[in-house]
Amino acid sequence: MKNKSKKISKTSEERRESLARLLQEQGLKIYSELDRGEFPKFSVPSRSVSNIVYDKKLRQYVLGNTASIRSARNMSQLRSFAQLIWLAFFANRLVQEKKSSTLRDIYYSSQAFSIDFEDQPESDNIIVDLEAVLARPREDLHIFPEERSSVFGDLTIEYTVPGYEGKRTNLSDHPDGYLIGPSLSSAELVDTSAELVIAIEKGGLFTRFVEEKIDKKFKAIIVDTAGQAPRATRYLLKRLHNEMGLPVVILTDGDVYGEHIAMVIKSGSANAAHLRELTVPDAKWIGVWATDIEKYKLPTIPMTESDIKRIYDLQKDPRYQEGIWKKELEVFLKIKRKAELEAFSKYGLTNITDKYLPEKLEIAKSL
């Protein structure tokens, strides 16, 4: 069993206390400016394309040094300034009271305080602004989207949410897996017999892997990313890698979007360049590769113009300039065909688990 150290077991409470201090510092800064007779203001890191750069050392996109001042002095900024102030206040309550909220909850909760959000996208955007100011993800603020991904395998967790503190659960106890929601995201990782994490794009294949006992055959924890992995899922993958020492491999559909799903798990996205705790730089994409389509003679679907445009877009991305990432994009562009994970069912329902997966896991050792 892989057990956590005592230092790691304190992570959740330490993160909460650290975030509470950050919020308090922002509040004290605002009060100090008011006491001095100044207009209060926030320095908000710019999330414009020109301020997003690829950091080769971190192996992910990060924000540059450009920031804008959002001040109560500027009438055109007063509305968004008030929204940001209120959100920081509301997030502080969530952190202090150890309560969680969804993105949708935030939008409706603001109405009780007469905070004028035109719609939820505007509310969501202010949440990202606060993330950028604090350099901390919304999940640390106890703000979550509607989750949809799941996890299954021999991993014992200990809950930290109010009312369940100290209660332990093994994630192999439920045949449908466990939702990667707020309670699981904040739980302590206690021990596991697993030696590997398999992240898979499709819920149907996740169920197949559970049925075929892939967790036992390969000593694996199985994670359903449900398409592009939600941030809570990416955070869990990072924790499994960092805290439990488990390598992460990724299975996606054989198309350009699947390749990018894997890349986002590995090195993040431009949209989250203001955050640095959501990536697994050593994660390995093991398929479905473009070269696998021909190698395994899979049924295919013609690429659309949108698919082809996406390939050209990614070829400009610095992360796709070498290795398997560059090669597979070139093959996708050459064959102009794509294949789903389910395509292996042409050769039998268990072909993907009995033949393809073992072969790819062996190949992963050399990547």
The other form holds:
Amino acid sequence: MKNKSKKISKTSEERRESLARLLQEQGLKIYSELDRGEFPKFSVPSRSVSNIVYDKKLRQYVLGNTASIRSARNMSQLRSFAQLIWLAFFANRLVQEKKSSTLRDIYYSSQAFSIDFEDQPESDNIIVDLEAVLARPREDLHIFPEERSSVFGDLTIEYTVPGYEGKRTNLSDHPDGYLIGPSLSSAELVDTSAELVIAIEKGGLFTRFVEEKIDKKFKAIIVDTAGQAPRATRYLLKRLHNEMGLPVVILTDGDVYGEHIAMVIKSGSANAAHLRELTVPDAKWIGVWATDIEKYKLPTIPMTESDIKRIYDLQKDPRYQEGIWKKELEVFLKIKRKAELEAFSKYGLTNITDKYLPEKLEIAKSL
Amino acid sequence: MSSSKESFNQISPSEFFYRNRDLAGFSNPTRSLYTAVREFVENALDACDQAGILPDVYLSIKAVDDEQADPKPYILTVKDNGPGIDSKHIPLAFGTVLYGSKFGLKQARGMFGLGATMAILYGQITTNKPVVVKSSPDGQSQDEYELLLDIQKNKPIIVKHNTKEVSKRGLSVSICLEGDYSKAGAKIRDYVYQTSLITPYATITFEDPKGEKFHQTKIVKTMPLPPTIIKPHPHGIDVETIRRMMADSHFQIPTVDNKMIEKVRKELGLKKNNLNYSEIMEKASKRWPGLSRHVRVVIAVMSFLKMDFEKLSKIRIDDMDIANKILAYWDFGESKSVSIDLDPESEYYKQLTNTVQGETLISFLTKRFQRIGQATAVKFTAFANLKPEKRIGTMTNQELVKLSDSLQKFEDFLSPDPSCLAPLGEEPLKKGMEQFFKPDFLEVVQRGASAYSGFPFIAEMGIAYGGEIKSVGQTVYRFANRIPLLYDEGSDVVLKVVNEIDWTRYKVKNDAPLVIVSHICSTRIPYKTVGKENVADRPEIERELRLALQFLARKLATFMSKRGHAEMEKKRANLYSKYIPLVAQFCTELAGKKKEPDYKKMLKMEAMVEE
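Could you output the structure for the form predicted together with the partner chain, given that the previous block was the form predicted on its own?
And the full complex, kicking off with our chain again.
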């Protein structure tokens, strides 16, 4: 166990160092261009729809080869060029000083350096540009969104944020769970007795699962994705899978959006096609399936127009061309009804944990 | 008739205007003050223009009693450096209505000088004070009159008259009238300002009742060429005018009295000699080209009478019946009437018929109208279905109407002669606008002469952009015959043309600081209303204005794109000097270096590109 944690610690440190090198490389490149009297430039991978392709090998969306040059020579690009180099500069400080920041922070911080963003969407966009240039998620740059989700279970972590360095916490110590924030994202994952990660779409069910001691009953770490999983959450799921070797199962509402929440955890979103660190290709969606709605006779709600449209859209997506992904979409389209996780409460509050979950986990083994 | 209760009295023109002063712009104290200012200032400028003198006009309005509330009496004085008026004409010119000198077909600000007399009349009826006129045509002696109008008799009453020595030529008119400066002030100031703009060769000074002074020294020292009086254009003529023109050209058989005989003798060089009939005829045919028309007619008559001067002095020509080819005369010696046959084969027969029946239509057309040549005249007579050789003296009323109608309708006449117009000219307009607006961009254009309904006109236009012009959007100054058109602009043709232009096509934003000066000059401006503040949208005028504006807008567009380019370069330089140092600062820390890269040479390079 000790051996394992040491290795993990090195991984986290390596990541930080390689990022620092990457930033310095960019800095040096621009420095020498300026010194030679040349206009500096960045090559920014294009994030336009035409450059987003599905990589079957990686099982996620990736950016194609198209990249645009953002040059300081071009007057219309000079401003955003300066914004980009400033962001790299600012992220470097954050990483060096081990401080975290939010998307909103970035927008305001820029003003102290005479870099003017017109609004937050503009600065958010530059952050995505830098992610694409470095091929690193913004969380690596210590920039976090406001949205938070939670985690609960037997997992010991060791903080790396200033003031907490070396301090350890077990994530089962607090019954409301732990926010998946910057300090948790940057913490080393030290030890766990869990054998499984259950990601669940809804905070209410998350609390139920904690109360019903699902963590103990199924030796599981429970993650609340709070709807579409934030990137910090997906990043944590990936680490739990890759670093701790835990399988990930996903439980969502029985509708097309739930199915897609599971898919994004598994193979990422088109929005983050420039990043490779956020997917858990082996993650399994265990419910609620369309077929479950009939099987468990769940109370249902009729689908809306947009629900149905969404099904047609997803049917064009290459990831929905096989297996349960394809099948369940078809069933949804056929029954045109949907069911929420809470629907199980019709058969008693613990019906979902006592009956449904064990059965689905059993089925998952064969997926 | 004596039983009739209705009596018909002839009223004098003064009386007429007194009763209808609203028509002339003297309806209330506000309007009257403004109208009076206009009339006097325009008269002053017209007088100087006609005399070829660079005008120096001084206008002052002073309250008789500062404390009194408006409306109240004001003393309005307008002084110029013009030719003045001969002392003997002054009482009639300023003390009667309808006494003027501004007749004839040429461009002037006012038409008949009526307005000034109206102002004097208005002043008199509101304040009962005389008009004070000081005039010095020679710059040495000045006649000063105080005059009142006898409204019923339309006659001047001279209250006071004296003469004194002065050193300046010119005319000064001062009246006391009821006015409302608090209401009319803005309009009067606008008027003075805009008049200065369109009269850049004039020095104009205005002292208002509050002691504020407007002074504009002349900007150019050349006067526009004075207009000339010209023959009418066929399109601008009516039946009555034709009748008058014919009467002017009508030539009576001269009375053959002793005085006339003396004249004939003199022209033939026979003052002393007494020649017989055939000798006279021989002499006449030798000298024919140099003889006056009267003399030729007498010679022609003599050729049929076969008389010498002595016999001729004893008869009286009674009738010349061209149709029956008979000439009748009374012989004093024989005391009887004699008639002789006229031989149509005689070379003198034509001379007589011409005289009695007037000239031929062709000749009338080519001689009495502008821009009609022989070919056009012939073409026209065919068009009008009138005989080219028709004598105008023999035309019936019906034929006259036909002639008049056809003159209006015939389209092959050349456009009217613009020499009767006096546009300001591109250079003075440009200099005036330059001085007034100090713009970044200025362009003016004078269109060629054109005509509507037989009245020639010329459109001049200027456009100024930026600089000291701070207005949001365009300001349009409209002028007609060098008079500012201040109000009632809604339906004006100039505004119509300006509003219809799509400025975005010329790279001009709608809120761009723009001044447009439009000047239409014509022998007759087609005003839409009696107020003479807006010009009607005659298609010909509209077209000229549009072409002028489009020309100017294109020039402006060229300027704007050049300027846009320069601004872009400047913006570029600014951007570089802002961002490059920042980029340098950031990448230095990012690269882990201490010293910033040498980026200064890049900024210098940029500066060079800009030049």
